[in-house]
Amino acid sequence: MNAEYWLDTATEKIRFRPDRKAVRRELQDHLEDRMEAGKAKGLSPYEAEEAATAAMGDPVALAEELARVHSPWWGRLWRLSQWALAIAVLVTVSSAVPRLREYLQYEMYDPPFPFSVEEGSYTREFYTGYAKEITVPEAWDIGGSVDLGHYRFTVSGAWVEEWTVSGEDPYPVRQLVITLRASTWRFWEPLNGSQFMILDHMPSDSGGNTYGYDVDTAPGEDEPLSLFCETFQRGATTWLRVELNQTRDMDSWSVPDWVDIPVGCGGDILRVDLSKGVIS
């Protein structure tokens, strides 16, 4: 598909012109990077363009998603009120900061899931009166960061956890957990699920495993391994808990060297390399 046609189609439903220009510029940068990568591999300019637009996904579906995210009314309102907002913030910051700090600290000490854990075990309270003891045989510290648009992604924690699902037919669960931290200086536009965690592209790992959607029962041999994502947001920072479920064939499973997690409307890939301890 022609790159200009792909860009026009992907952004045509964003009615607020400044947003449309900014999104088009960002998507164009992604396309050009992919085209250059294709040429470096020996593809002709035409082949590189075709491969790049195919990798970016369906522009019609992307256009619908971008139209929902970029409301023209919010954009116009922001344009008109940005100076008034800045003045209001400067006037009220001295009295608001102490209370805001107290509120944030309370929320940060009580998130819905742990951001990182150490080897051994921990107790997770899913809701009042229901807690589960979870074994952690292995954990990693992951360094580095990746910038996607105006979001910076880092890894807060990565570990393996195990427990047994009780019931009439109990079965063991083993999953690799990765918590991603996405922060932005644009506090009015924090990360949210509709923008970045679009799971029609499934994660994969160095062992050739592909992870599908979360299921309520243990997957069979012909089903993909399951995937589940929780989010926690405070201010301009969002945490994503990505669970890569290893219920199937527990005896033969081993920790992968790396995991590729797709994020973003453009299909960007975050590689969490457990063997090297970095995100890229």
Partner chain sequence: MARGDRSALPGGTAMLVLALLQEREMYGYEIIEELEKRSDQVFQMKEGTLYPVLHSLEKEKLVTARDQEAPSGRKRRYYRVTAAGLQALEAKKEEWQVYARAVTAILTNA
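Starting from the form predicted alone, produce the coordinates for the form predicted together with the partner chain.
Excluded here are partners and other molecules; the one chain stands alone.
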């Protein structure tokens, strides 16, 4: 009989695993001593193995004997602990399933806005099926990153958009778009949209403009320009699209050198420097 098979069979009824391993090792030592003795007498390795296992006796009967000696109580406790572990794993996994489904649901959606675009033009499609042709006269690559808390902020894209609002009295629209990306290794705590959105603090730029919600679409000199934000989250990453309306001077408009964007509830300010192409 194969020595490994003999050992497995003889010890298989010992339920407490550490015991089983120790007994197996002891029996294995014995078998090996016996095999070496056989080989010393001129047996081939195969013959020595056969002779050694035969001398040890019936492993099935021995398994019963060993199981009787090695108290089943440790074995039962051991089994019990294994069951407890299995149940704990099951509970953990099943409670994680709803979270996982949430994640997968996000995976199903396409982002509602592009994270970056090239100079030229692109077509933006909305969930409603409405599509808008947008001209992009200028786009920038912004490098660098800023760490706030356990979130890392980078700029996915920055560009200028122009299109015409159609209707009875069509008028041109121009806005500066900056898409920020916040990611975290703490996948269970992605930055949520309401944390990301700028609420109490107003963005501003190098040209002295400020931007706010619910402002006049044709503001006066000292009034804030209009601002619009959208967020999208996938996994541990959240994107924020900031639209900064530039409709005050359609003819004499020039791109600001930088824009300060407050993020998070604390109003930490990220400076997106368009002239240097870096976030800080």
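None of the values given here were measured: they were computed from a predicted structure. Positions refer to the first chain, counted from 1. C-alpha atoms forming the largest set that superposes within 1.5 Å between two forms make up the rigid core.
- Residue 41 is among the residues whose C-alpha shifts by 2 Å or more between these two forms once the rigid core is aligned.
- Relative to the superposed rigid core, residue 237 undergoes a CA displacement smaller than 2 Å between these two forms.
- The two forms, fitted on their core, place the C-alpha of residue 52 84.0 Å apart, compared between these two forms.
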